[in-house]
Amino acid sequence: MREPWVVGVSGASGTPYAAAVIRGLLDAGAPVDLVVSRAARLTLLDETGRPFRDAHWAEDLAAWLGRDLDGADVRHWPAGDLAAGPSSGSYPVRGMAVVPASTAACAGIAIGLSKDLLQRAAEVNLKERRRVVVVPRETPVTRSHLEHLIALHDAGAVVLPASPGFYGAGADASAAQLVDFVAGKVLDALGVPHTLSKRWAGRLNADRT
């Protein structure tokens, strides 16, 4: 039986690392369905120039990840159509993660709204107790946003900020090494093997001069 990881991307700036997240899928052989908001499209013409259209989005998608799609199992659902298989609990997947998650994204699922099918998708997912990883990068916060993040938290979801770490790629590490961290630690939560970055060795990089 299909059991794909559910992945949403929401109109926050950070399409980057969504695309980390669903190459690091693919790369383990983890089948995707996915789901991109009509804000994240807006998002996405404006950080990479690509368009995300429904009609054509295998194409789209090929472009924004930079690989052939041949062979992968990959399913795209439309963010409006609310009667797609994510949106029941019924419909079997392993879990979900949404990112990057818009301050928006996180309150509509924090409180049930179910705007649309990435919304719907992540409340179905939590409230199946599956695992579900939810990537704010908006800073600075406000109160409701925390607040909705400590719901999140509070329903089973891991909150886990796009914050990546400078140890082994060091202080001149490149844009692409900083975002395989945040994805790296995105596939950690959802328990899905990779290689996109170093993991703590005990050793400060001083003792290995």
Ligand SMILES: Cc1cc2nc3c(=O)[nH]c(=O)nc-3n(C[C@H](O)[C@H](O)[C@H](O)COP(=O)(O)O)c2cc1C
Given for the second form:
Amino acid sequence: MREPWVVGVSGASGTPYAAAVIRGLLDAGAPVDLVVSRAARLTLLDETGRPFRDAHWAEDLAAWLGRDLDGADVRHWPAGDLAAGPSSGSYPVRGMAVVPASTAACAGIAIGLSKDLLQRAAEVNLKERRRVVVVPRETPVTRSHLEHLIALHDAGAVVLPASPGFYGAGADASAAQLVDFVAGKVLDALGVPHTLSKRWAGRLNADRT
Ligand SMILES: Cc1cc2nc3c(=O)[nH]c(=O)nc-3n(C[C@H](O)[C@H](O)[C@H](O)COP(=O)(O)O)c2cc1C
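Next block: the form predicted together with the named molecule, after the form predicted on its own:
All chains and molecules follow, beginning with the one already shown.
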């Protein structure tokens, strides 16, 4: 039985994080069900100059990921399609990553708003007690942002802020390395193997001679 990970891309800055997570899942041979919110299409356009169109999703996703999708097990669901597979708990999925997660998506999922398929799918995965990883990207944050993140944590989600560490690649880390650090943490939280970032080996850089 096909058991994909749902990847929900919402309209926070950070579409490269989503691309890195999707590439990592596909590299691990994990099927992906993709939901891209309306606002995420704006951030994608702003950050990459690329559109994401329901009618041309495969072509647009390949351009965004910078790779051919031939043989990749990806299914796309329009964000407005509330009758889509992931809107039901009986549709088999392993869990979901919301990456990046806007404050609006965090709020909507936390209070069960289900205003679109992304929010509904996240709510469904939480109620089914499946793994849900939420990657908020906003700074600074208000009390209500924090309260929504606490509600998500209490509902069983892993709250994994888009907050890259510099200890793997060093102070001269490239943006791509920092993106991969966060994407690697997301894959770790999903239990999906990857080689996106160096793991801490128990010794400071200064001691590695
Ligand atoms: C270019 C751009 C960048 C944005 N960056 C962020 C962000 O980093 N974090 C955030 O929470 N919202 C951000 N927003 C606002 C969200 O897109 C907005 O709240 C939207 O309603 C989120 O909808 P969604 O959760 O359905 O994707 C940004 C919007 C635009 C147009």
